[in-house]
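Here you get one chain, nothing else, as structure tokens; it is the form predicted alone.
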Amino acid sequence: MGQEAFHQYYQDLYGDRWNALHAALISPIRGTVAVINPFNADQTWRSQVQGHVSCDWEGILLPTSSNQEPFPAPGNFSMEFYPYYLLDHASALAAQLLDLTPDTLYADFCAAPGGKSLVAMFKLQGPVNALLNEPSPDRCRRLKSNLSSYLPNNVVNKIKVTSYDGRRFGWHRPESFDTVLLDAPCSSERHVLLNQKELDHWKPKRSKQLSELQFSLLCSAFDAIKKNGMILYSTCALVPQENERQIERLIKKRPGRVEVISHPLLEKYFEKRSHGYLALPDRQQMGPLYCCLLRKIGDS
């Protein structure tokens, strides 16, 4: 196996296009983009950072350059909490659709470093019962740091933050919550590219073993949820059966109890899939990433 098997598998999976997105994954990566925190008051930073703000949500700041790096790290300017998080493009349109409000119970299964929960509480300007879990105890650390960098004790204060398994939470946790954030553990083909050892010992199997864990994940976030609540379902991989059959597969364990949500961002940026839709950076400058918004219905 190893890289052989690797580009023959994605040459299979997505043919003449393989070549180009092989390339745009290799290539440094230019979709990162720069959200704006709206609980830092401090506006200094403004003139040291060349972009402009994007048409979709004045929240987010685009680079004007096509540069590696765009824009400075956030913890170089000396202030009470880092001015913006870099993340990706396609992951900062992702968190838009988190559309949280004070009232709002809210989970992240598998929350760090947190970019999408802090994207989605800069849009809210405010706090909203979390809770952010995260099994790894090196991530979660990480997690909480982010937390006290970015956001003010009033919002930290209404945030729990759990090192869980999350398959556990559709048992323990039964129609809790109104939204819920599964942003599962795949297999990150880019960084298995730019990771030789990883590249070296790569398994076609790798991708079915995170499948099953992802299913588990998704059907614990789907029994976590609220009748009428909403999951967020993404991915970082470029494989079907990590991303839109795991939607189907949903599908067929809860009967009529499923709805797949349409929305304007994912329409203009994203591809479309036969559940859900896939960011690509040899097209869409962004990604990978692939999302799928689910609103649960029927009996309870």
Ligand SMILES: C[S@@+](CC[C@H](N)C(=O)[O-])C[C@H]1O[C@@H](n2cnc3c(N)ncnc32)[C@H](O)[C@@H]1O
Contents of the next structure:
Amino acid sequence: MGQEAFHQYYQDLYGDRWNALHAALISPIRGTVAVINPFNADQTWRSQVQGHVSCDWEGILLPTSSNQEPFPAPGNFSMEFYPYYLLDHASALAAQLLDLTPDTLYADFCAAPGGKSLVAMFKLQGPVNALLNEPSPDRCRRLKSNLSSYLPNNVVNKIKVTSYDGRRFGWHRPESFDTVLLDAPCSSERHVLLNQKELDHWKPKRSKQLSELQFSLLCSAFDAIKKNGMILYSTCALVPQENERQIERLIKKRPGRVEVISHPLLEKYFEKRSHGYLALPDRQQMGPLYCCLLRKIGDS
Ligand SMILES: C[S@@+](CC[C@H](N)C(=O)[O-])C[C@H]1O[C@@H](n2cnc3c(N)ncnc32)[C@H](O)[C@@H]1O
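Now show me the form predicted together with this ligand; what you just gave was the form predicted alone.
Then the entire complex follows, led off by the chain already shown.
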């Protein structure tokens, strides 16, 4: 029942594209890339990932089209720090947009397991004042373990890990951060499709409930950034109500205060939506990932 309703719902949404998109979503070949950890000095791992080539941003290794062998798990190497972080190519690109500097006051409201923030710190290659928040205890443990596996002490020492509900920050820390990553909990349809039990229990209202949580988190992020501060809002959902509709709602709620920003990486690799950009695995061979870069403008 859930399965039928799921397919009907996404068929209505994506029309003729749904069959190809569905096939790409359940395909075992995914857009996983390895982002090189610049804090790891030991380069002996390189001989073990032959057959993988670097793409146009130097720190990202992609599998070649002739070699779809998965990368060895980063924990397989006995080194002081793990040599690379594995994540979806679209997430690796989105993390580039955070563009941290040593002076940025940075917060990641939904941080675990930490992939996008780690990639942003790899790009900076040094410490940043960061608050990484994750309310789930298990996931927060994984986040902390990843931080110590990838980053040296001088970087970890500048990171504060918290476990609050992200909806609290706008109220408790108003106008506090230069940059906020809001990588929101979402419908995660790829995950649903790969889990029969979840598919059997799927209902359209799942997305509605999540979109209310996402909007509260987005308003919280907006209130917690300083004037001219940036938010990167992202989800791995396929439905517009969790993606561009959220940006429309924010623009209506805070008229004259929200600027949607474009970026060459998004223009190059993602599909443009009414607000923000989407990468889908049938056309971009990565994702699903929606992301939208926002700036807070105007007077408080
Ligand atoms: C998409 S995942 C984040 C992935 C992470 N940014 C990364 O790149 O590795 C969303 C996270 O939001 C967390 N979450 C759920 N409800 C939340 C809330 N109310 N406030 C903050 N985080 C929440 C989930 O536990 C989950 O870890």
